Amino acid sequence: MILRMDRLPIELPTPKNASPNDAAAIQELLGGKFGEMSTLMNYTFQSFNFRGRKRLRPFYDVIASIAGEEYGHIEVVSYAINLLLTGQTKRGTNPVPAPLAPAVDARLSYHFAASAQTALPVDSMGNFWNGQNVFSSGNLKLDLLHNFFLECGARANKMRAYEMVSDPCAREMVGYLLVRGGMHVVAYARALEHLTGVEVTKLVPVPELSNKAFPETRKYEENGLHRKLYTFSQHDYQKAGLIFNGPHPEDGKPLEVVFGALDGFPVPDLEEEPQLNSPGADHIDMQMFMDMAKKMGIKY
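How about this chain only, in the form predicted alone?
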């Protein structure tokens, strides 16, 4: 089970102007082959399907912990896309003046035709994510090797996406993912080393693990987020530290397991888009909810 919190792992700056083409570019980090949907479902199915868990519990705990984090990564990429799309079309209920006209100049018109200027489970070209991106062989060595490759591929895509976009909202999100994705590369490398005895760190960085070229990553690394594995559970996955340990391959500081989750930040409140009939619930009696909340002792 996943304990969901109404928070984002980072605070996303609100864009000054809508940028649908930046939103289209970072869709690759959501629904692409190496996107967050792929990492989530790879590690989730590998954890569900893990055989011999009692004997190999530390490896299971690492995979399950990273799977828990990936859910939040899907969420933060989606909100970055949503913020970049907000305000692109003229709000109102009159369809005659073509309020969605700016959508014809957007590279990914799905954001307007298939959703209310919001994220979709697609890559940067509008191809829908599918389960063929999930690899769960049942062989621990093979799965861990695949996960190492997957995180390296994901890191390459994040670096390229960063170089495509200029909006601070998009770059803040990508900077955070570069830090956390680099940590996942290290985690799977350490797991392979414990399992096989092979010095996988000689393959790291693939690509370069250093984030020094990306200004948005600095504050996260100063807080040690490139060295911390969160379990996203207060009581379970206690043996992850038997795998995730030793020095970080770049700065030499010790790797650390944190039992629990990041504190997080409030989720952005997305404005209504009536020209897209979103949310399309104009006749809700708000006073009814307020009265019910008062009776239940809930602040509304």
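The structure above corresponds to the form predicted alone; please give the structure of the form predicted in complex with another copy of the chain next.
Partners and other molecules have been left off, which leaves just the chain.
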């Protein structure tokens, strides 16, 4: 079970020069083979399916902790997409002037036909994320090797998304994910080291270009986010530190386990888009709910 927080791990700046096609490109980081839906679901299923948990608890705790974090990653990518798409067509309720005309030339028409200029579990070509992206063999060494590879593949994708889209909202998000994804790479490498004695962390970084080439990563690395594993749990997964420890392979600073989650920031409020009938429900206003709350003795 989970407890959800209405907060994002970072504060997303308002987009400055976005286009619908930028949003389409970012979808690769959400619903692509190497997107956050894949990392989330791989580690989630591996944690559900872990055999011999008692004997191998610290490995389980690493996988389960990272699984917990990935939920926040599908969230932050989705919000970045949503912000990139907000305001991309002319607002208004009259359909006659064809307010959605730009959608006709947008690469990802589902953003307009299936959603109200918001995120969907698809990749940059509009192909749907699917469960074939989940690997859960049950052999610990093989699953860890997979996860190490998956995070490296995901890193390559993030680097390329950064090079495609220069909008600051997108880049802030990608910068953050590069740092945290980089930490996940190290975590799985460390787990393999514990298991096999081979210095897998020395393979890092894959691809070779350092996170330092991406300016948005700096403030996060200065806060040590590249070497802190959060448990994303109030009470559990705390034995992850038996594996996630020692020096970071790039800067040599100590790997740390932090109990709980990041503080985070409030989720952005998404403006209405009436030309998409979103959200509709025009007869309902906040005051109505505030009155109702008062009557029912609910805090508003």
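Positions refer to the first chain, counted from 1. Rigid core: the largest C-alpha set superposing within 1.5 Å between the two forms. Bear in mind that the values here come from a model prediction, so they are computed numbers and not experimental data.
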After fitting the rigid core, is the C-alpha of residue 12 off by 2 Å or more between the two forms?
no
For residue 295, the CA shift between the two forms after fitting the core, in Å, is 4.2
